[in-house]
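Next up is one chain by itself, shown in structure tokens, the form predicted alone.
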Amino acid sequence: MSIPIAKKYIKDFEKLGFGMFVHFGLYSLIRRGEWIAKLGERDGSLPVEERDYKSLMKAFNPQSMKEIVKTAKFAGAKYITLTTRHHDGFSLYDTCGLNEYDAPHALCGRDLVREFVDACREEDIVPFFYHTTLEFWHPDFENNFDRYLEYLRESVKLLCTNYGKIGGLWFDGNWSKQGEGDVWQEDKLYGMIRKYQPDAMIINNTGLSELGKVGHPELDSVTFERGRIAPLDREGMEKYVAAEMCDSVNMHWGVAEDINFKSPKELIEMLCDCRRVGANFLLNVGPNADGTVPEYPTAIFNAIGHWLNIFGEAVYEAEPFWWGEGRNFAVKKGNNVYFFCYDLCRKGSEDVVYFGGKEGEYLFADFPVEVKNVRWMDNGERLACSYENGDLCIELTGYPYGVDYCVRVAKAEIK
């Protein structure tokens, strides 16, 4: 058996490396997360007058989609996946008569997906469209599922035909109905997408319970939700599929009263862990109802952007190359190898500096090639190295006082 050859658009997706996930909709006005309508209905925590999101359309008036895109640009994200329609069924795009439950019929009176796509193209960011397959309140979802699926396909067709070339479609909700055969009529849905967007990635989230599961033959990537990335065994697969891990800056996807934020260190390490196995990292933020990104998530994305401004060469386009015991690993791009090094110490007086972490000789056992000119990417410091019997040993130095990048990367040339 062998590993199948990846189609070009799938390889192009893998080279993007880092994307921003955006959960944005009517629920942003409530600030209790994207599931508050359904969960709040069950436990009584949401007032009756707020359970019908249609009443929120009268107040939904985001000022612009540009700030979201600019935040992603500064963060070093190469693509953005926007919730064009979430499980409540409200569409950020013009549904062109399928219903009136969309942004053009809200207070804002605008096609927000159009604004989003235009802003992405201005910033050279690839637009991706999240689209639910599950809808809480659509009457046909429970009563006439075949008719509901026709409505779903017509909705997705609008996204495929009205906004030019897109990076892909990201579906979510198939876990809500299980059964024998093609319950969701995926052949029809994906066939329609291939007709209008032949080079678009097709992704369908398997949810928390089926991490990395390979699904329908037309799907182009598996998903890992909430930080549990693992390498894919592609040996003997009929088709090469990519991998993507998604997580949020805190414990919710939509904006919420949630200050349980992950640290920049944790998120940078997640990004690096993904690139170790060649997967993309899709990091979510829930904007405020006016379309602005909250202050603390903005700071988090800015910190990641600062890190990528220094080490991004090793993240974008590079492919997995070596990993052994521990967390350190290497990726390769062209004639260069990049060594990702975790948990380095900080140098300085013992009366001033907390000496957590380590430095010194690190063995990259059974390393495939000999390298030269090993240097830290942040300050150009040259690192001593030796290569004997296939084992590469590099003298890793700690951070100089006043510096800590969480994960530090060294660049080397292949001899």
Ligand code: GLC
Contents of the next structure:
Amino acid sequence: MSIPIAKKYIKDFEKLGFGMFVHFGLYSLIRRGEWIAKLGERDGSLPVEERDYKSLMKAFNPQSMKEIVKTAKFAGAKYITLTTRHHDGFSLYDTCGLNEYDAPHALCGRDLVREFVDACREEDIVPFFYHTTLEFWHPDFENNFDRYLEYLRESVKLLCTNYGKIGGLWFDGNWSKQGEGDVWQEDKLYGMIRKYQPDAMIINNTGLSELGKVGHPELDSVTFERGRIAPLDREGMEKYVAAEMCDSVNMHWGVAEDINFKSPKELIEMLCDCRRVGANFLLNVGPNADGTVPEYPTAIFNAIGHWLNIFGEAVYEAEPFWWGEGRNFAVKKGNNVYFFCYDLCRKGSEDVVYFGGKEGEYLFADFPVEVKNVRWMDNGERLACSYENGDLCIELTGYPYGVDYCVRVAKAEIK
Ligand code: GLC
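Show the form predicted together with the named molecule, please, because up to now only the form predicted alone has appeared in this conversation.
What follows is the whole complex; the chain from before opens it.
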């Protein structure tokens, strides 16, 4: 048995490392998450009837898709996965007559996917399309599933043929209907995508209950929705698949009345945990209905961008190389190895600095290569190291007063 060789477009995807997930749609006007159409109805907390919900189109008027893309760019994201259609069935793209429940028929009167794709190309960001497979209200979804699936394929075909080369498609909703055989006619759907976008990643979210599960043979990556990332055992797999973990800046995907935000530290650590095993991190934000990004998430993304500005060289394109029992790990790129170090202390006077965290010798046991010239990437400080019986020992130093990067990375050359 062996590990299968990855196709080039799957390798290219892995190199992107960090992406921005964007949940944007009519629900952004209500500001109670992207499931409000369903859940508001059920618990009666908001008067969301199908008719009322759909009439939100009359008020949906985003000014531009550019700000979302600019925020992603500044954050160091290399790709954006945008909800082109979510479970409420509303499309941000021109459905070209499949129905009139789309952005060109809303108040804005424009194809927002086209604007999104154009803005991405301007900023050198790879556009990915999230597309729901489940629809809350489509009459055929319950009554004529074959016809529904045909409509789904026609919809996806528009995304594959009208917007030039895209990074990939990210499906979500198959978890809602399971059974024997090819229930969702995935063969047909993916076959169609391969025809028009041969190098697009095809991803289908396995949902919260089946993190990391390998699905249909055409799928190119497994997903870890809101999960702790785990290394994939690719030994003996039919095909090499990538891995991606998604999570949100707070507890919702669509914009919501939710101040339960994660800290930059938590998110930077999540990104690093993903890169430890070569997975991508897809971090979500729910923009305001006008297309602007709320202030606090903007600040979070800016903080990550600041970190990536300093350490990004170790994040993009690098391959997993070493990990041990602790959280610290190493990745490799060309002739360099990068050591990711968590929980370092801050130095200074005990009158002012909150002490915590560690410094000193750290053992990278059974390290596969000898290294030289180990230096922190942020200030170039050289770190003492020794190599004995295959174990590498590096003298890690804490943050100088005035600095804290949550995770600090040292770069070294392979001897
Ligand atoms: C879930 C939800 C959905 C969200 C997605 C993001 O499957 O149904 O609202 O878009 O997760 O991963």
